[in-house]
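This document opens with one chain alone, in structure tokens, the form predicted alone.
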Amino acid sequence: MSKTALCLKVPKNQGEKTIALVGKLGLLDKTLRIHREETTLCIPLIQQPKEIEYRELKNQVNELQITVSAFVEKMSPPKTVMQVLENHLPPHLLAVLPQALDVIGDIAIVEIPPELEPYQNLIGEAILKTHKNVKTVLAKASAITGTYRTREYIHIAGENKTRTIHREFGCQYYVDVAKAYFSPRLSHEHDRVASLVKSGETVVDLFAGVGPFSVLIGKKNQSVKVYAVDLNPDAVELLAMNVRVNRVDNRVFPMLGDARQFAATKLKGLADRVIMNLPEKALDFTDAACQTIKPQGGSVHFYAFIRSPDSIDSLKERCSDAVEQNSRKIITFQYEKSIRETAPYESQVVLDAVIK
């Protein structure tokens, strides 16, 4: 929408100082889009400059002249879930309206409380109306579970579906949420992997999901090679279009099955790096990791869930007495964080571990 309103009209040259000072003045209207005609910058105010301010004005800018001029309207800033609902609820289911939401592409995932199941169409649709790139939402209808780590979802708004592309750190990945594990939390963790991975390094991914570990090191390392494993042949598949999308077809290689049974088999001892992304029962999978990794060593990435009153260092000693077992050691843990929480009072952390 246009409105008219005082113009203070600048030579372009002078357009980036006189914006500074009509601001310091408080004579700026925000609400409106500054715009350009062939020779001049079209300045919005909010009122007549006082004399003293067009004094001021009129000593830094040499040309300048005030009239009145048609300006676009600038788009009001998007609402909250909770403000677009808030003549809908009343204040206590207000105030328990899920805080965070997971975007995977133009998917957004919530978590509805059971308070509020009567209402998750309406809070779908708040969720569109305030987050434009999203096209569908998706409720948890279920925890993670299997061996595929996949959770059962209730569309409650916009397209019904389950498949999307998501973009992170120049990558595309094709999800498909119903069928693949796939977390855009860990998408820092996915970078700082992959930032460690040295060149003409050998990777394991041996739980790669769809690739956010597999394919980004590959796009970041030219003279790499990573074995993208998992069990479940539909993050494979995913898996398999994500390599050929993003052009690392020649250096990471999706491979369906075991991550045991390869570890003891087609991987013993090709690894500089493994990254056992499975928080649930990494440390289950220790053998396969030692198994992997070269005979002169190399760093292992695990991933686990703490709950208190469990501890970082209570699950380093675990790590460590599981290295132990299988014949290797770890020599130090090169870094150690909680990533992110999952659940009141637990959460997933890592620890990067250099084993010889």
Ligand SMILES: C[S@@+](CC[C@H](N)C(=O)[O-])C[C@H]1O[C@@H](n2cnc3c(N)ncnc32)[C@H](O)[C@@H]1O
The other form holds:
Amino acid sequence: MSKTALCLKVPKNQGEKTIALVGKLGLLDKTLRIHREETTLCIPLIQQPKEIEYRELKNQVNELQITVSAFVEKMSPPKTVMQVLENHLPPHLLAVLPQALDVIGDIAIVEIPPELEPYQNLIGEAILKTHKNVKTVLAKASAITGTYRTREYIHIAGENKTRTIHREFGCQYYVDVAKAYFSPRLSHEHDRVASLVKSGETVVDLFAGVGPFSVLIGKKNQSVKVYAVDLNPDAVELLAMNVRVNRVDNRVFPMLGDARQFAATKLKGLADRVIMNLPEKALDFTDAACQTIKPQGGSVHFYAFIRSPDSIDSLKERCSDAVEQNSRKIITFQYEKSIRETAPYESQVVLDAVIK
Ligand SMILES: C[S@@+](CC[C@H](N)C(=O)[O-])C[C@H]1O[C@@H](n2cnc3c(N)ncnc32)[C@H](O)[C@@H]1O
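Can I get the form predicted in complex with the ligand as well, since the one above is the form predicted alone?
What follows is the entire complex, opening with the chain shown before.
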């Protein structure tokens, strides 16, 4: 597309310094392309230079001429999904466009409200246009459900796949979003817990998934042992791959099976630290955590969901009671935090408990 605009014509050999000066004076029209004629350069201006500006230009460039010329408009790529779709959706639907997007590797995951479902492919294409690193767009098609904590997806744009490689804190993770749980929203938590682990510790990750806690702990510490348990065979297959590709296979050990069974057998009494990231059921597995922690004590990271009017204080009480029912005691809660909102009036929280 071309547009007529004010044009400053200067000899080509004076072009570079003139463009710099026009830019400095704030006169350059950056939406239009500078072009050449035989011996001159045509620079688009946003307005007629003021007298003082004209004098400054004249001081630097002896031969100049201000005229009108046709310029090619620069095509700037759309920056937001809203910008791409503004001429394709009615305003009341633009208002409900999803604001949040989870990007796992090169897969974007979006929640499409029911009224936008007829436009989901259009929205997917808009996400591809505005996110250069995204190759696939999936729409959530169910809640996270079942023992394995997975959800269904509908493919709405780009390559039809659910498997990707996600990078986080210097580690790479093979992830299959349809087969095993993974959330990029927990990345800060993975790093926070990994940073607490000291040399020589034995860590048990009771619900390890594809390994974002376990692998990072192994990566940050040469002299740890991490037992990473999960019941989902697909998760453990990906976990084993992640252990290999991140070269922590001499200290992170994937274990396929039930956390409670391992706690009562192979993992009994050997942990300095236990990670319990199964927020729907964290307190149900308090017995497993208490069995796994060393007799002299250790730390447990409990994750749970709380729904208003429930509070972190009341969760702490329930947690202390559950630990006491398993003949152990919480000496202190070293840390407590609401990590993220998971639904209206619901959030995921973490409690770091020191247990003896
Ligand atoms: C919320 S995911 C957490 C995964 C991982 N910690 C993360 O941050 O990505 C919970 C995991 O617990 C596993 N799980 C559920 N019940 C289990 C059990 N009884 N024993 C071991 N793993 C279990 C699920 O398969 C799932 O991978």
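We call the rigid core whatever largest set of C-alpha positions still superposes within 1.5 Å between the two forms. Since the structure is predicted, the reported quantities are computational estimates derived from the model, not experimental observations. Positions refer to the first chain, counted from 1.
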| item | value |
| --- | --- |
| Post core alignment: residue 287 C-alpha displaced by 2 Å or more between these two forms | no |
| Rigid core superposition, residue 8 Cα moves 2 angstroms or more between these two forms | yes |
| After fitting the core, residue 18 CA displacement of 2 Å or more between these two forms | yes |
